[in-house]
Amino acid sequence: MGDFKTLTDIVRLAQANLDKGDWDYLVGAADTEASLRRNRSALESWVFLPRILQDVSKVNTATQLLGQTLRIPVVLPPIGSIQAFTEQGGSAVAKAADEFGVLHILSSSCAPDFETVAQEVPGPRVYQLYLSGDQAWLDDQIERTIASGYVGFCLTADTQVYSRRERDLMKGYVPMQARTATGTMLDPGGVNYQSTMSWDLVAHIKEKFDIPLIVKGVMNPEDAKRCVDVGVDVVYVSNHGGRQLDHTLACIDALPGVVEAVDGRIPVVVDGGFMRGADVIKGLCLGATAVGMGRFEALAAAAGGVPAMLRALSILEREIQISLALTGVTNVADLHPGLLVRDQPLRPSHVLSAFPLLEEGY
């Protein structure tokens, strides 16, 4: 499982693996998947303007967020229904986060549930919620969080509601984590916490408790102002992979916005089509702290587990070093705007547009 050697044969061997209807909720989007494909052509506009004669002889690619080291700039974002792409759940995603060294965000939305991932699996991790409880419900909710030991607490603001996706509607795919009544966001009463979330729920979180607050589904900079404003830890810039808002901004398009007004006062995590070391390196230059790459992290999941997750993440750590070294930087610490400029992408971009080998037959 884990022998591969490019991170094609992942994605070939992940889609061989699922069935039809975990594979469209692995790739699909809401609507008109708009948002998705704007997501990965943007990345793909975005070209390097690369500087040479440079010692690129040693590079690091490690970075510090929320107190911990990252073997390379990259998180694995929450996940919800991770168990339909390895059978351990989020516990498989723990395990291959901790051993190889990256921060991972579990989903509320998974199984098993975040004390058994702590329990389970050693290691710094952030939990993310979604609301399904009133603000008492809430409390204990982040109380048990601290005590389970994670570093931080993730609040998702772009699911106020679920949105219509049509690949899982026209073939009556229901996701795993919609099939309870957390998983649709409502509570045995009916009620929709999730839709009631405001600026004063996050104001509370942050006088009440002593945990570094993630607020994930940051895409206008007005609100990355205000984040900053209320207490916020980390800004992260997303649109649910095009899974929530059609006709959204690409994220990468949207963080150069965010970083500037952020200005340098707390980190930036960005995700939205990332899927290669190339696209990371895109990001770090743009300003972000470190990478959210999800599909990725599901793609390898559904190839075999925690082995194919690790090395999945070790051909990104190569794929990360060679994009470092060949754009004259040795840290990732030194990325910067000035080694990108904007072009056409080569091609109609889609979802898995970063591996062109698979329609070639590979």
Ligand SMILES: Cc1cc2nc3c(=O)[nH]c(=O)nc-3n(C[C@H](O)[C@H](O)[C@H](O)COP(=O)(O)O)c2cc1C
Second form
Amino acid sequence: MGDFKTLTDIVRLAQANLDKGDWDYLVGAADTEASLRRNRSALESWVFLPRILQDVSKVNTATQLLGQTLRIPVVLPPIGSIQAFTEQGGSAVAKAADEFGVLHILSSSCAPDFETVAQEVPGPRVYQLYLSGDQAWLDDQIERTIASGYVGFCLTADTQVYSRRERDLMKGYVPMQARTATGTMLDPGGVNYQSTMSWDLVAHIKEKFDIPLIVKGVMNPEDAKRCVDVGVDVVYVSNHGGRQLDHTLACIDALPGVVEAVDGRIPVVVDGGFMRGADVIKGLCLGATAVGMGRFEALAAAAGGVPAMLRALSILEREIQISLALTGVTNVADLHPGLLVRDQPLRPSHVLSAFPLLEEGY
Ligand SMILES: Cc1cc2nc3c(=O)[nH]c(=O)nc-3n(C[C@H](O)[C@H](O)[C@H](O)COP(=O)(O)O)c2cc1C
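Show the same protein again, this time as the form predicted together with the named molecule rather than the form predicted alone.
Everything in the complex follows now, all chains and molecules, and the chain you saw is the first one.
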């Protein structure tokens, strides 16, 4: 299953392997899905103004994040109910990430749980926790995260309440993890601890625990500044792939303001619509240290588990190397905003508009 030739192939395979409910859960977003489309549209309207005649016979795509060397500047972000896409769920993504050499952020809203994944696939990764208990519960979870060898802890701040995803609502689709007793991130009948999260909680975690903290879902430069002020270790720009607040700024467009606010003090990660090597290069040009690729990860998993994820990552690596060389840059650390300008997107964007050949029946 790991022998396909292009990234377009993984999308086709994923769609063939998933039923309509799981497919729509993967590609869908909140309300009118405008945040989702805007992510792609903005990425497609940043275009290269490349430099030429640099010696690009050797290019270096490696970067550092949380003390880890990433073979390409990519993180595999948390995907709830990933077990709907590949049987081994979080363990499969962990395996692919470790074997390839990128950082995986495991969602608390998937199976197996974080301790089982740590046992099954020892290796550096980050744990993203949705709160489903009080502060004592949280403290216990963080202690166990540290004991299990995770190199970072992630709070997702754009999901204090769960959005309305019409594709799922219309079919009565319930994400796989929410079908189990332990998957109740935001139990409508119980206390919604996630909605009580505040800066005090961030300060508490930083004071009490010695594990790098990522805050995911930062869009506003004021929040980015505040993250730095309270000692957050990584700011993660995200609108949850358009799955939470509708009508946000595109993440790639929120990135420059956040990068300016952070002013080099901590790394900035971005996600939202990134599907191709050239997209990753654009994110780095605008100041990100690494780029998260959520639907890319889920599509690759659905296309054929670990082998398909490994193949997808190596095609992505090749795309990154080629884009890097053709922008006249040999090292990802040397990418800069001067290589990009803004132009009109070619046509209306959608979740899969990075794969135009699909529309031609490939
Ligand atoms: C199916 C699916 C499930 C997701 N589950 C989570 C989750 O459990 N926790 C989280 O922080 N983000 C979650 N996200 C958001 C991703 O981590 C990431 O921010 C988003 O997918 C980035 O946009 P992209 O899909 O366009 O790359 C999920 C995204 C998808 C597509």
